[in-house]
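Here's a solo chain for you in structure tokens, the form predicted on its own.
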Amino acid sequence: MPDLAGQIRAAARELLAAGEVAAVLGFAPGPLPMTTRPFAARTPAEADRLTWNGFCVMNPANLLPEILAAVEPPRGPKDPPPEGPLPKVAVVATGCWSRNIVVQIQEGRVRRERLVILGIPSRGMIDRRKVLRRVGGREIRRVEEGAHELRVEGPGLHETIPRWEVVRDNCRTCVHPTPVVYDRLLAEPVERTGVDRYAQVAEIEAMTPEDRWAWFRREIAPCLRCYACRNVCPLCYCPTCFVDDSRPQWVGKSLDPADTALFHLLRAYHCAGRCTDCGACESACPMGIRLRLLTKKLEKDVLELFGTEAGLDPGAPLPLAAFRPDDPDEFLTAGPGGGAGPEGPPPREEEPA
């Protein structure tokens, strides 16, 4: 297995060495067992506190438009933008966190001049839940992980666990591991294939609509509304967003089902198009709630619907924010009875004279 918290950290005093970027932006080791937290080094020094392992399961992306504008030179709201080229930023990225750098970039979130992104091919995060899971919720002190396993320790505790049973359910189904756009690729490419990616989603799917909504309402039951899938998710950047917005208030403050519920339901749809299922989402939630799903089931729409998927392709026009004269119609002429089909929408009825 490469050393890959060893070639971040030199990639990351190289930059940093040459002045070719202001900041690298990574993960230290978080205060627990099972944890890491986001982490931009600014100095070759700094760089020594760099690392990585399978429990690097926050987006990093989320945090790029903020880093990016701290390390521009500073100035007043009016003054005018410095002469130059401003300074770059070294980030790391998986294969969907360099999808959902794409994403930014089509959306204008970040400019890809700007960016040194070291790319890491994926062998799957993991899902501490699943590891705690694993040894009935025991204390655990320490944790080693090894190629295929993890070595985890406790008080009374030494377990081996495959570690494949305990990634992410985001990344056993992606198909994408290799980052698609990079600057330096510290590791060979991942292939993953016959990866049957929407299974979870057809389980789903084959559900009666009445079941189908309790499953929803059933999943969503144990929201505290405490907006962690939104905060880490990088495609949430709205300056105000809906469920805080007050004239008007579209969505109660409240833990009313019927609030809560609006509120996944219209974040999901807001990712629709968008969505890179890095599953940063997930791993937030105090909860556990099975949030990617939804945004997953999206996503095979998107595919199924427009034939593409996002972030593969810098250049492509997102699904949902382009348009064409000859895009179908359907569901706007369609009468309450159904499609209006081929030949178009009924004649309208002449008014009386």
Given for the second form:
Amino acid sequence: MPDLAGQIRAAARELLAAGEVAAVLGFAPGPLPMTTRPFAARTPAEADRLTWNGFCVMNPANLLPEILAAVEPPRGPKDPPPEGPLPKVAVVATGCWSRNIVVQIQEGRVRRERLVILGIPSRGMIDRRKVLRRVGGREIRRVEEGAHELRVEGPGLHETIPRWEVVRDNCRTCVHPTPVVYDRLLAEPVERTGVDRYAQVAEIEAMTPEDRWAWFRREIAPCLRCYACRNVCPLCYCPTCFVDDSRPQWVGKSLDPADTALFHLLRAYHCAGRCTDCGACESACPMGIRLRLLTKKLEKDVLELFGTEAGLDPGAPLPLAAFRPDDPDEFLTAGPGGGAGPEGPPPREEEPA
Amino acid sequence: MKLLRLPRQALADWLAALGRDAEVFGPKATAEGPALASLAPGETPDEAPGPPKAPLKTFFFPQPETLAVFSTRRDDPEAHVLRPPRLEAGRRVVLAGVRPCDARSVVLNALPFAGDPYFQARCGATVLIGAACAETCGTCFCRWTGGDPLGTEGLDLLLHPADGGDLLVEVLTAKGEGAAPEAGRPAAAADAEGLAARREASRRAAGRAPDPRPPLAAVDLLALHGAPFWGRVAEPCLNCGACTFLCPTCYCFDIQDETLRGRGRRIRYWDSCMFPLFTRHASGHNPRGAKFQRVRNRFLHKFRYFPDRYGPFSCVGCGRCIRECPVGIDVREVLREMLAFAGRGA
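Target state, the form predicted in complex with the partner chain; input state, the form predicted on its own:
The next block holds the full complex; its first chain is the one shown before.
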């Protein structure tokens, strides 16, 4: 297993010492075992605090625009941008995170020329809740991550867990573990084939509408409306979110089931065609709600209807922000009750160059 | 104060007896640790160390809470007259297996809610049965914030493990007296002495860590407000409300009117200082428009504004916010930063 933490630190030291970047956005150790904290190193000495392990579950693309803005020379709101290129920021990126950066480039949120992407082929990140379930909720004081196993220790607890069994669901079904854009690749590319990406979604699709609704209501019942899922998502960046609007107020703020359902459905739809299934929403949820099953369903629909996956090509138009004459329109032509079901139109062919 | 000895197997019967005219709740074991839930007759609270996932405030400060009802019908001569809601009359609640940190949160929240009839009514209708902590978790820091693993603040009764598998039941209030177990027999003098010795040892352990309140109360507030570390503390923060919603002592709320088909209700729901809308003025101006300002407010409120007004910190050291923060922000580190700043003589 390559020493990725060491490689990230070395690359960060070098980039910062040479003045190539103003900050390196990665992870520092968190306060507890199985936690990490996003961290932007700004000096070669700070680079030593950077770390890497299976618990880096927050998507750093989320903080990227903020760090890019923070390293710019200070200026007033009406001052023109300074002449010459703005400082660069380096960022660690696995497959899905690199695809989020691509989406951000497509949406004009970040500029490629200001980034140095440190690509990290992903072995899959660990779901802290799966580990806790494995040890029956007992307290874990120390975790040691090996190549294929996890050794956990706590009061009266010594257990070795096969790593792959506690890897997050999104990572277990990921088919793009290697970054799609990068400036330096810090390890050998990883291939993952033969996974059934949509098995979890298919299970829910097979239910009757009533059962599906019951499943959805049950799944979101513990929601606190803390919005960690929204705030951790690199795609959720509207200046005013629909749930934060008070004139008019689109959605109630208490735990009324209709309001909670509305929030989750709209949040998911806002991510359609943009979500890369990075799993940050699910990892951030303090209540363990399986949020990504909603966005995974939309990912499947977009792939089936438009033949595209988010964030693979910085030059491609976004599927839901572009119109093509051959866009599926069964919902218009099939009449009442029509619409593209699971057996909707076949993926369209590539446009001739 | 009265001390009873209760055979452990009598605990289930005692709670079942209390359940005849009250709803009984307590921590129940789940695969991810204890969670507060309704206890059926025969069930006893889970004894796993640490507080359950949900904060106790859900019982005293529900999300949402109807404060008043009104009519909006044009033909109603009393339209828009606020009336008290139909209270859940006589809904009595027993909370069992409550950790001393959580019980203390009720006392702390009762300070700002002293004049709140809704909060006070729920307090009056609730019996709190505590479970003393024999073990502390890696995220527990109650002694740092003025609490104690054997603390009694806010509790009506407190259970301790005793030799022979029995339980010692401390009866702390008149309400506790009324709910005390019939099967409980007066404890021996040795039991009382043993408990006093344990308390003393716990107090001595607290004495080893310096009390953070005096230095923070003494530091110049404007200097602390302008301290350079807030930006660094806030940088990883997502400004989600997980910490505030899981915090037993966060009590910020908003009030809204909801109307439907001629009927309206005025509701109070949880709000969070992490959300931009919380402080946005009608003019559109937001005095806490930037993320670091909101983060700073959360910590200054807990460790400076609240103590300035009421005395204690508005934090019981339960550690939920540390455990569930998606970006690993640790309130203890922030407290240390604030203390270091105070120590520099700022």
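Computed from a predicted model, the values in this text were never measured in an experiment. Definition used throughout: the rigid core is the maximal C-alpha set that superposes within 1.5 Å between two forms. Residue numbers count along the first chain shown, from 1.
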Q | Core-superposed C-alpha of Pro31 shifting 2 Å or more between the two forms | A | no
(Q) Taking the rigid core as the reference frame, tell me whether Gly315 has a CA displacement of 2 angstroms or more between the two forms. (A) no
